[in-house]
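Encoded as structure tokens, the following chain is the form predicted on its own, with no partner shown.
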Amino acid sequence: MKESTDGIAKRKDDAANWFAGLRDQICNEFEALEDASRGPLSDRPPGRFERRIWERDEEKPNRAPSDGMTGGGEMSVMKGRVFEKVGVNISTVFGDLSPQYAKEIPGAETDHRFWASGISVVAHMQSPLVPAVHMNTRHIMTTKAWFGGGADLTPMIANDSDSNFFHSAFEKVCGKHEVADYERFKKWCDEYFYLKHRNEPRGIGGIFFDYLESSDWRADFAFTRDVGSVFLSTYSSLVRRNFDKGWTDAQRAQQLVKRGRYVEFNLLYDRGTRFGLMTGGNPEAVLMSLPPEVHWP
């Protein structure tokens, strides 16, 4: 049976409403770590997020209405003593695809219409025993609607118990919903964040998944929740695990290396970045995800 209007509409508002109510639980938690720390940086005031609503029209003024894309979303960026940088952003944008992308889209192919939701959450750490973590979780509709999204871990230092307690997370997660496959996922994960050029992985993976459309709307989003939640439970805990613990000059330098394979992944190969670009987006809010500081040897 097609969908009624009003279902699509309660589906969009009940899709956003979470992605903004989980930025609001993920913001509050970091700026708690913040004020727990009692490391190498404890003499610097906790860091607070800056908030920044962008409205599409506002940030592209010299777009012509023909292009068909609305929209806008909210930048959360900290700049702390636990947290170097790190971006929660939500968004909201619908309107018509170009033709050409619309190609690329599923259900996109006839009719260009479109609407996405969703949040990204980049956290690039002032510790290099703490590692860099990246998440998203998105709801994306044409005449075809799905969920998307995931969680990575890129350890700038090698830590075993670290990477095996991530990956357990999200292990149990997933076998909580019939609609996940961990193995699948997991897998997914590992081809995705890869760097071709370099043959190289970018961290030690996670979970990705995209175009999640089961006959069951409900059990789809309830896993994405889910994947939220677990999120950021677990990069908590790594978090207080290793956040006081001192560095050397050394760890740092290949810190700031290893953030140099983020960077090219995000800007060769990555597809949120492309959509969001492609899209209308804020290019300061999709651009969030690159480090504040970076080396290349």
Contents of the next structure:
Number of protein chains: 2
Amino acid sequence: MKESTDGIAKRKDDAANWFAGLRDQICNEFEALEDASRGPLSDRPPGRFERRIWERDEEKPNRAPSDGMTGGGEMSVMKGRVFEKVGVNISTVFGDLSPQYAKEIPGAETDHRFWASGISVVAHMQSPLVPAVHMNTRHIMTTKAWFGGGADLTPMIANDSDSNFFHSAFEKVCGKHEVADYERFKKWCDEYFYLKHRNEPRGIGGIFFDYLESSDWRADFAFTRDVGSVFLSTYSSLVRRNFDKGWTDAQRAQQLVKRGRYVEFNLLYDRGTRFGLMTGGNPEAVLMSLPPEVHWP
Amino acid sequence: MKESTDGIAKRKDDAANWFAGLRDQICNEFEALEDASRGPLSDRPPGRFERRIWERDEEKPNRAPSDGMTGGGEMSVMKGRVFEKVGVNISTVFGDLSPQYAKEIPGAETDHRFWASGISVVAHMQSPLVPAVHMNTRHIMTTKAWFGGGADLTPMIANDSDSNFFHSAFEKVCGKHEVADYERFKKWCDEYFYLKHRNEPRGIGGIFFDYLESSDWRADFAFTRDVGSVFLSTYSSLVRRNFDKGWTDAQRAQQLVKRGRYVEFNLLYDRGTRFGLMTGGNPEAVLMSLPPEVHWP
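Could you switch over to the form predicted in complex with a further copy of the same chain, since the one displayed so far is the form predicted on its own?
Below is the whole assembly, all chains and molecules, this chain first.
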């Protein structure tokens, strides 16, 4: 569906504003979880997010000379007594893609103009009984316009009840949106978050979708918003279910090893991480996803 | 220089035997360092290497169906009071390369037969005042035959005296061999062990060489042997210089962060690591290089 320039500008604003508002909701709720904790580390002060704005147009060693992208983002990082390290990034970048990269992006093959806005969350928890989580949603515009994203859970110690709770929340939200296909998005997630070299999944999956461009922009955007909202309410419940339980040294040790798999996935396979690092993204923002403490015994 | 089949078989034997013998020398010397320690952790028992043989022809999820490679290796791992985690791997693999990968290997473009033997050492130390180190030497045969390898040092806390000592040892050994070009090998090392996304080197370098195939196989092999021997004597001296010194919590914290850079390099850039993992190598052997404890604060 063709849109006027005004219509497109409004869509960009609406999407970027949604991501910024969702960031605020997530940060507020995660700080509330810090306050509510009565778990093993509750003698420590509750964590608070610190925000840092970054601009993409600084000199970056990896940027292709022909890369005319600009924009920036805001990192929110909290190191707390429930969340050992959690990052919530929003960013909006735009400009002309380098001719080489433009070939790989739908709708940018001849017209290299590009706009992208999104939110990314990665949480590594103090307790090995609380799963780690990742969520990302984004809106991309070239001569095409689409949404992408998803959410996936990485329990440190298998727990069917938590896994089923997480899966059923996303099954339900997909069921409410005609543009969503739960079975396909779940399978996509399982295939994407897989460590081929170890023949094992990163976590228990969730949903993953990309190039979502039905004939109804409003419906695609509504689904994307709901993914973010359902992520927040579902994960918050999972934290509350588990965060007051005590854990053993052996469980902590298991968590630190499992985190190594997370690092391996992100540096070896994750498209966003590799793209960000190889094209002059802010390494601190891109690598915010890495766990605070990791063991390879 | 053409060699008879017998001559080639003997060269393979000589190279593989050298790597195995060097492995024994390294393990003996490193265990002697464990015994000699009077440093902060010397109330712990001295570490000892454990050896494990692995075979390449197990079922591996990442192996290309057309990959006809076989062989195997032996990992030696020690977790001690001086060496927090050190791995010494030897391996010999051979067979037919997959047609796709063969294109990238000199001399294998049409005849896909391949033979490779080598040794690889990575040491991560308890003390932040003792540098981490990496050494690898290898002999490859296709329709061509060459040596490659090198050694590089990663101090956790800058120390010019240690760095100069390491560099001068390799400058000296290169000076003794006509087939070696110290300036070129040093520059190659600096360029190879570089984290582009952070615009910083992994460590302080050393030497790196590949495709060493002069007209004199004996001379190339003699240089490769000397790289291993000089690595052992030089690094052993560096450990003895520093291993009895006490360290602070702040120095340990700096070490754990610096190790994160090591992980980033190995998973994002290292050709051997990526090749090993992507082609069905033993992940435990390939990832033995990862540090035992790492922080991304």
